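For reference, the chain that follows is the form predicted alone, supplied as structure tokens.
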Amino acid sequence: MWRDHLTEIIVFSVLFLLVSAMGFVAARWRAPKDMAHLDEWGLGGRSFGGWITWFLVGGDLYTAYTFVAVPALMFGAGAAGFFAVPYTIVIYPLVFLVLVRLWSVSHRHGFVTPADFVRTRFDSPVLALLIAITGIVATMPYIALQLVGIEAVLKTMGVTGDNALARHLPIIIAFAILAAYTYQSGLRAPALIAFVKDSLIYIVILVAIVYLPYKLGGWGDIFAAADAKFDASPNPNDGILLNGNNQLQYVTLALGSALALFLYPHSITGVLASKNRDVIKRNMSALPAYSLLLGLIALLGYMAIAAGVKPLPGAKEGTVDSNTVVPLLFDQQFPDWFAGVAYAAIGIGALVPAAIMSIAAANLFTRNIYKEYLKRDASPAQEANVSKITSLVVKVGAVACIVFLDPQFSIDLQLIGGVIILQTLPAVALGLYTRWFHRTGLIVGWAVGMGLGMWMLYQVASPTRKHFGGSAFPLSEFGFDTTRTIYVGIVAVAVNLAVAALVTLALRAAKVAEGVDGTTPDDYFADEGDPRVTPGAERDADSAREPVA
């Protein structure tokens, strides 16, 4: 009963109001002269500074839904759900150059998205249309996963109702109140609230790894517990160490979702509000501290099955919610009053993450849906406008699928989503270094990528689902004799790079046009305060181009 919590909800209740407010005090921070402008409102005027990009970006990546979902992954199938851990930390080597290049070319040319970066470079709408539907799709189910982790704060809390409405009407109230402060102040209400956000997270984890392992035993005990546990499973893959079953996947997983995670609307949206290329650099290096603090998050799972933590029941009968599995360990072994402020720490992660997730998309369909192909004249405040609408749009979608939805659907739906994003890296992140892909080849790569994708994922069976069960799918069904399991997302983006290529090669032999390059060598590597070209230029030259895939 809540009644039990009442400490616990008014520590969390304070502290989400606080950062509410300060989500509507953001409008005045570091105020422009216009806010009626994507540039000020969708990306904070360009002007973030290191601190400020530091903690937006470790704000946008590691979210409320990582703060419960990597933890209950450990405390489900051990080793295997520590795989976010190494991808974090290969990523920032990986993209350290490519965002800086991203950042320079968006600078010169006032790109939003990176749909708008693929519509110049390859002189192609419709690749273009592409790349921002994948976006906005892959987005979707990743605002709903920010309401997953809310949710098993408030259900571990005892905030739950009888009904449908009754159950998640706290989650629609909040969510309202994010798109209220989101609607108002743009970027500039998740940069602000994101210092508060992290700060809460680092002092609940810290405390955590001191207090809870002294409270528990020690490692020693810790793991020994885990050990146990596994050994009794009937499942042979799981286990605080991989087996020659499980290795495949891993990595698979790790290097894909590294590569995807930086080709995420709203993961560009925080590197193209930074004021410079040094900004950017320095956060590559910088932000690897994440993955630290993601590495100690991560032991929460095992340090729950030594505290002896048993999940909330699902929303099936017979099921159980591991989401639940952080907030119960909190609830069981912190005093009230803290287990409150960790509380908070997942909730007002969720808000930062879901603000710039919905800003992200909804950029995406102003720039690139609704200024090409609805209203080519539109005004920048027109643009600021229909951004503000879309975002509040796109929350009430993820609302939806929370209401409506089984969440662990909802989880599904984001490891699809991973698959999708990751059929833009050729245009996106290639993009960036070679224009050598035909824009056409680029194309007929995405749709056969992305077919061959879905039609992996339909194969995934889960224990509660015979189709679209997760993104581990069995070599068996290649023929392969063995039970190893491989990441749908790398063999689709390498067929889709096989395809792209030989189709590139035949256009290329039959002397098919390949459209106009609308940048220069030279905006790779532009920074604050060099000249930018103005803002349209490249469309207002349509006319005199060549016809466009």
The other form holds:
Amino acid sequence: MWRDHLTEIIVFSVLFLLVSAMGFVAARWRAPKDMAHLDEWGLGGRSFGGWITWFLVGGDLYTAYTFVAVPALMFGAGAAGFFAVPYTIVIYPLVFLVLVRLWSVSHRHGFVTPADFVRTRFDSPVLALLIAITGIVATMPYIALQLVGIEAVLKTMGVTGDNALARHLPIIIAFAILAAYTYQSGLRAPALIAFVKDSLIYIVILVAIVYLPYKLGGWGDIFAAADAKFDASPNPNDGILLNGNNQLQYVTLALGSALALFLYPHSITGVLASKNRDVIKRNMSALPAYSLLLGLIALLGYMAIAAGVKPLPGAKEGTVDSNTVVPLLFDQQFPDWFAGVAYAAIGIGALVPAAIMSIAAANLFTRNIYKEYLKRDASPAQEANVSKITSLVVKVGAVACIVFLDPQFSIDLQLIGGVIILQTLPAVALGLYTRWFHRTGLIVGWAVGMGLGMWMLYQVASPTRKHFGGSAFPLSEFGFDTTRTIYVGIVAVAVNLAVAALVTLALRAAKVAEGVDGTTPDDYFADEGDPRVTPGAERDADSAREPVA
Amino acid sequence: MAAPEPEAPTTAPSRAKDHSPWNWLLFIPIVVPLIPVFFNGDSPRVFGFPRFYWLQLAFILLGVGTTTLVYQMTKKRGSR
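Output the form predicted together with the partner chain next; the form predicted alone has already been displayed.
Shown next: the complete complex, the earlier chain at its head.
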């Protein structure tokens, strides 16, 4: 019952409202004279320095869902859930190498989205549209997942109702507040709130990793308890170490997730909002502090095993909602007021990425669908306005996902999201280095990679479902005589690349037109203070060109 | 990933800062954390942590160290 959790609910609500107020004030923070420009609303004026970028990108990549789901995975499967650690180590050198180039070329040409870049680089509105749609589709379920994070906390506090609407009312209210201040303040809101979110999370985790092992008899006992649990379970793939079958899955999932994460529109938004290359590079060496945090949070899953936590029942009869493991651990082990602080950290932790994601999706719609296909001569103020409204629509869609669908379904969608966003790798990430690929080759590669990825995900069964049961594809399905599994996304993107390369060779042999590269090699090294390429002239040149495939 | 700099520097050599061989070092923190033989074992334990856990957490330091080194060696210095 919620009455038993009154202190927690009060602490949670007070902190939540405090942060919401900050979101509204953020419009005036570092504000320009004119907020009616997409650069201002959607990218914070491209002016963020080292600290803000650190909190913004960190708040972006480590979401409420991560804090809830990674320990839940450790709780259920053991070592396999620790993939999040190598995943977040690998990503920073990749960003250091690749996204600084995207920053430079975007700075020069005024790009707001990765699809803007693809449009100019490959001279293909169709490819840009595919990249934009892929980005929006992959982002929507990701936003919905943030709600799953809040929901796990609310459920633990006993804030649940009898029917669907009553059960979801707190989330609808929270998202309405979020939508209102994102509408008003744009990217400045999550940037400002991220400070509070991360401070709270750091405090909670530092206390947890010092206090809980002390209470539970030390790290040796915690690992022993986890080991005993996995030894007793019938599942052959769990345990505190990996086995021969899931090692390949572990490393391909870590690599694939890292590649996917920095292709997500919202990570790119965070990077583009920084004021110069130096800020990004410096951040890539400082951001791994969060990885340490994530590794320790993951281990909360084992602490929950040692503490004997029993997850709350799930939406369906006979299932358990393992996402409640961490909130329950806090509830059992901490005094009420501190559990309230921890819940607020998770709840606010959902708002920051949800805001950035909805802004990124809105920017994609505005720049690559509205401006490209609906209103070519849209003014910057109109662009900003369309983005603001789209960000509202996106959030309503995310809430609808949670209210009307089984939350488990959102988690599956997110799994698919990672696989589909990876299919933009050849055009966006490799496109930053080389224009070797033919635009039509990239389109065909995208389509084949997407189709193969969906087929593979469809084949994956889990104990509770026949299809879309996970991302670990058994290699035996390809005819190999093995029980090993591999991450679907890596296979799909490899095939995507191979197809793109073959089609490129064929089209080149047939001398099919390749379009004009709107960027110069020099663009990829531009830094703060570099003059912009005048957008007017470029736009005129664009509309004069023939429509292309 | 492709090799870092396939394009030849054309004009404006003042900006071509990315062409540093130091960048190759960044492949260490990309590759090392993805080799399970290094970390997939129990012993030795450190503070009760099996090797699987403490070594992967230690790879974070490897990542921080490498990126910091590369950043320091490639950042803009005065007039260059």
